[in-house]
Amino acid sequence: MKKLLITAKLADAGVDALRKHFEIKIKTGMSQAELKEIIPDFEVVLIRSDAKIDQEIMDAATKLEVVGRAGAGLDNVDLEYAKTKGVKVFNTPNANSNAVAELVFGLMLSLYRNIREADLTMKKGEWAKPQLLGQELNGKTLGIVGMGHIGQIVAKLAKAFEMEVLGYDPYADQTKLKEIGVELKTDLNEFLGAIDLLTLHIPKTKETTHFLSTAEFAAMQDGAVLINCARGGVVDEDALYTALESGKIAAAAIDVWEQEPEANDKLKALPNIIASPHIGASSRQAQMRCVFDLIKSIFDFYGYE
């Protein structure tokens, strides 16, 4: 029986399903040094964003056949090196999509309707109704960078709120986007200057690192709002701090950070930011889909029923 290492919390039902074919060890919260020490014993490793499967780890993992990433992002796996080592990598690109899209709207509503401030002031015994005048989503122009599965769900939800939706994605299927009412822009500065609110749904790659920085914030409308539930590092946090402090960007909601689990203390302390600890995929339904999509890929790979 092959040995399988799980480095992060997975749904119990999924772990039970895996036990039919694998000898399982669960060890969470490991450092890279600890992972390197124990990984030589395993043919399969299942991770979230907690562990990095880089060249050093793969060189140590002499039996490794499969890396399973419970989630969409693969920036913590060296895919090119995995190919050279003959290691198959699976992820679950669509399992979290609905959960992330719904969080975007939860953050959006909280930013525009001052929900966080309303709760805090009430709990302090204050009746701050005059200071909590908000804005409606209806009629606002939402910009979506990255029109993949999550971006399309966000667009459909936005249309239900009667928002205008602009998309920016050089690889998108323009015909499909027209069907859901998204106008695709090809000029980034024109796109940024036309929107009230920006949400990002792109992976972190060499090309997208600091996709939003000083020049991009300058191209946005004064008082625009930003939501990032994509990947830490696609937004330059120092540039965002400057834009928020100056009021160029009125408010932001950030779920993903350049350094995790630590987050930018200076940025998250600003009054016009909502900070959350990478909870985009943290719904019970998404976690179950994640695990069982991954199990199907692994079972298919090995020919298991």
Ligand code: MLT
The other form holds:
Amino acid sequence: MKKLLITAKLADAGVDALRKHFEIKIKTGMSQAELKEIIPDFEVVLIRSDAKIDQEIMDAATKLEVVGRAGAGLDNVDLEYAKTKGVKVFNTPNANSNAVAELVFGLMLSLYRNIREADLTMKKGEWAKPQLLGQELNGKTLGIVGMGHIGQIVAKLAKAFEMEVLGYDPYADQTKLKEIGVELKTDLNEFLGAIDLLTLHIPKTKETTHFLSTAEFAAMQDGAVLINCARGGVVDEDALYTALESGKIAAAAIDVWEQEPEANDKLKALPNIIASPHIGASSRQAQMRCVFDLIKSIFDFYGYE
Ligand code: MLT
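Let's see the other form, the form predicted together with this ligand, since the form predicted on its own is already up.
After this comes the whole thing, all chains and molecules, with the earlier chain placed first.
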């Protein structure tokens, strides 16, 4: 039996299904050094956003045949190097999309209706009703950067809230977006200046690193709102700190961080930010889809039934 290492919590039913063909070790919360030490024993490793499968890890992983990424993002796997090593990499591109899109709306409603403040003040014994005047989503203009699978689900949900939806995505199919009521903008500054709130749904690549920085925040409307459930690093956290502190950006909800799991202490301490620990994909349903999508790819690869 081949040996399979799991570095993050995966749905139990999936782990049980894997036991049919693999000897499994589950070790979560490892540092990169700990991962490097144990990986030489394994033919397969399954990760979420927790572990980096970089050159150093792959050089140590002398038996490694397959990396399974339970999730869409592949920025924590060196794909080019994996190719040179003959290591097959599988991810689960659409398994998490709905979970992420729904979290975006949870955060949006929380930001505009002060849900977090309502709870915190109630628990402190306060009745802060007069201070908790919020705003409706209905009629607001939502900007979506990245009109892939997640961006399109976000757009459809936004339409149900009767929001205006503008999209920015140089690679998007305009006809498809028109059908769901998204107006695609090609000029980034024009797009940023036209929206009340912005949600990002792009991967982290060389091209998208610090996609939002000082100049982009300056191009946004005063008092705009930002949600990032995409990837840490697509937003320049220093620039965001300045924009939130000055009130240029009224509020933000940040689920993903340039450094995880450390996150950015200074940024997350601001009162006008809702911080969460990369939970976009963390719904039972998404986790189930992720693990079974991976199992299908891995079983097909090895010819297992
Ligand atoms: C994804 O890329 O789909 C997420 O990062 C999954 C995760 O939480 O690991």
